[in-house]
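Heads up, the chain below is alone and in the form predicted alone; it's given as structure tokens.
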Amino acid sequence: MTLLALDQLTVMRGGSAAVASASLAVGPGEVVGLIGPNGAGKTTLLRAALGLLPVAAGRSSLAALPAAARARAVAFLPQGRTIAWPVTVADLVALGRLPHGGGPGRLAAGDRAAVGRALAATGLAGLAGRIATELSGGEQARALMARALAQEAPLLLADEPVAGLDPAAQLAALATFGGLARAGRAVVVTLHDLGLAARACTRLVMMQAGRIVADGTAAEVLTDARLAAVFGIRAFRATTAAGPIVQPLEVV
């Protein structure tokens, strides 16, 4: 069963490609790390997979599907993290319900159970009746990925979600990618920290100028040269009993 299926998805932008002839797929059971420098084209390669931007050629299962069915299909976690209104936490998480006929105000037994199950997740079960503006900007980002989760969809496509979190709660939420993949679900997930990528991912797939250059375990991507051909840097790795260890060390 394959949750996302690209076929040589292309994406121009400014007369150059932003993503160039970028095949991929991914199934269930799978944590697939995204990375590549910035300007790489991985934001990119998200939302066209979404078919929240035009593609000069390719094509994407996901994009296919009409508009109803694709929101039950996949969960979307943008880079940005704007609460445009002043609703309790509670309601911003039961916003991932409307795919299911659910949202604020209308939640069946169902729904509800969702939110409870997204809230726990996130560890913001305590913090259901707040003000959502009102939290921190760590807890607002925990937020939307609760309302991302409520949606249990098949498939979570998650850019950057751990940017700007503590270390604790970056690796909780790696690890409930981890439970999704475990029970049958499906993540792909854009990184900047190559460390947490290669601990957390079941597979990573690099990109650099807009290909797809590497796609495979941590050991196969994460190798010297394309460390220092990719990012421009050397890193200290090795392999340990609690999982690879990949730390960058200086630029070259």
Second form
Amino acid sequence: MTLLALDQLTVMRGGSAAVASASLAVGPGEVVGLIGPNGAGKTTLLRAALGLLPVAAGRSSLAALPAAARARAVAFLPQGRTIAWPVTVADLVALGRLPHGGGPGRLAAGDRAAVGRALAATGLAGLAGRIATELSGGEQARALMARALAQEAPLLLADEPVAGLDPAAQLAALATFGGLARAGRAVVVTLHDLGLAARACTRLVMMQAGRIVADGTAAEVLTDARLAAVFGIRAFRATTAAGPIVQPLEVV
Amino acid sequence: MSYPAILLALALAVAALFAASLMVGPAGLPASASLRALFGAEGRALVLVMQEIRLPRALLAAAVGAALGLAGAAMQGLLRNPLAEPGLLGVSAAAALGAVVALQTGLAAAFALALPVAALAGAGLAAGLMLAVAGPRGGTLALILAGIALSALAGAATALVLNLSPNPFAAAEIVFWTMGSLRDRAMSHLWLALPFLALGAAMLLTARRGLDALTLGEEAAATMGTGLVRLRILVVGGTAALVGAATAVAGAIGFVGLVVPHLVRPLCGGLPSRSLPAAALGGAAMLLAADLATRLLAPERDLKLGVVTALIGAPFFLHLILRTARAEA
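Structure of the form predicted in complex with its partner chain, please, following the form predicted alone?
Shown next: the complete complex, the earlier chain at its head.
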């Protein structure tokens, strides 16, 4: 069973391909780290996979779904952290229940349980009554992640969810993704922290200039040659008792 | 206060102001006689005053105020901007142009409802244009810019009519009409506006879950099953129907659609779905109060409603902004 299937997906922007013939299949139990330098097409790939962008060629299994069915098949956590109105954290997270007929002020028992689980997973249970727009940037990011978790879709696409979070919150977020995968769901997450990606993802997909250039385990994808060719860096790599370590050292 | 308690308090305020609006007027009738006359159990003259003058005026104040408050809350929700207001679509300016043309050409004197019908026609043209911009190939920014352009165009055309008007009386009448008023309106005005008001309110209330989802931005809303094009068309069409009908029967009345959503939002927890009904009630209360003020402050003069809402609304709005700025500093 696949939760996401991209077949030769191509997105044109300004005459050149922002995503070029990208094929990818994601199944239950996977945490797929989507890595690549700025402008590699990671965000464009996620948006096109969701059907948010017109596609020049190829297809995405999610974009083919009707909007209501798609909202129950996949949750999306965009990179831009938008909270337009001064709503409470509890109401913000409850918005994640809209695809299931719930929402702020009309939560059935199942919806309430899902909101509770999302708040607990992000460590926000104590802040549920606070106004979200008055929280710190990191707390807002966690509240928005809780919204996506409350959607309880089989697949979560998260665009740079840990940017700007403190180390504990970053580790907690990735641990949450691991928990989702063990429960039979799947996560595709874009990350800039290669060390975190190597440790927390079951699989890495590397992009460069719109193309998927490598797809496999961290050891297979993060080779010295690719780090130099794709990221332009040299990194210290080691396999330790505490797991793989990847630490960028210098620009090459 | 809980949300239902807030709605109840606002509804009670509307009811009290509505009753006051029925009781206050130049005829200086005693309250008990007024009430009996409202239900037709008094002398002929009194019944006429209550049923033909005060009742339509109070009903129109409540309906127009509710329309402006609701439309303002919906526009702010759609554009995710607290500075948005229903006039942004250019529909009220186009409605005013329709009315001005009717006044200038003498059409307004041809039959009783010629002026509001002409205003509705102007609003309808503008609404059609804005709906085209709101469609699949448009976007939020295009919507705002098109609204600004349309407002400027309709405003310039109105100024042109005034500019070239050979008749100083028509020019004065036009200027006074654009200030907004509910004086000398009949039940027929209400019946003319009511279908559009009902349609607009139904469209906006249908949009409220989508507006809630927009709190998270357009992309997140789209992935939660919100059809953005359908949402834009509901909000633009609903707002145009409400504002067009309101302007057609009452003239241009500013500030209600901008200020009222601000007032009710913090009371209702921020979400558009909760702000919408509260803003409708708040708008009704505000316009009933402002219309009462025009009668109490200067009973002998024809103080215009739009002048009063701006005179009260603007300083109050400034006060709110300063208070918010201080709280954030």
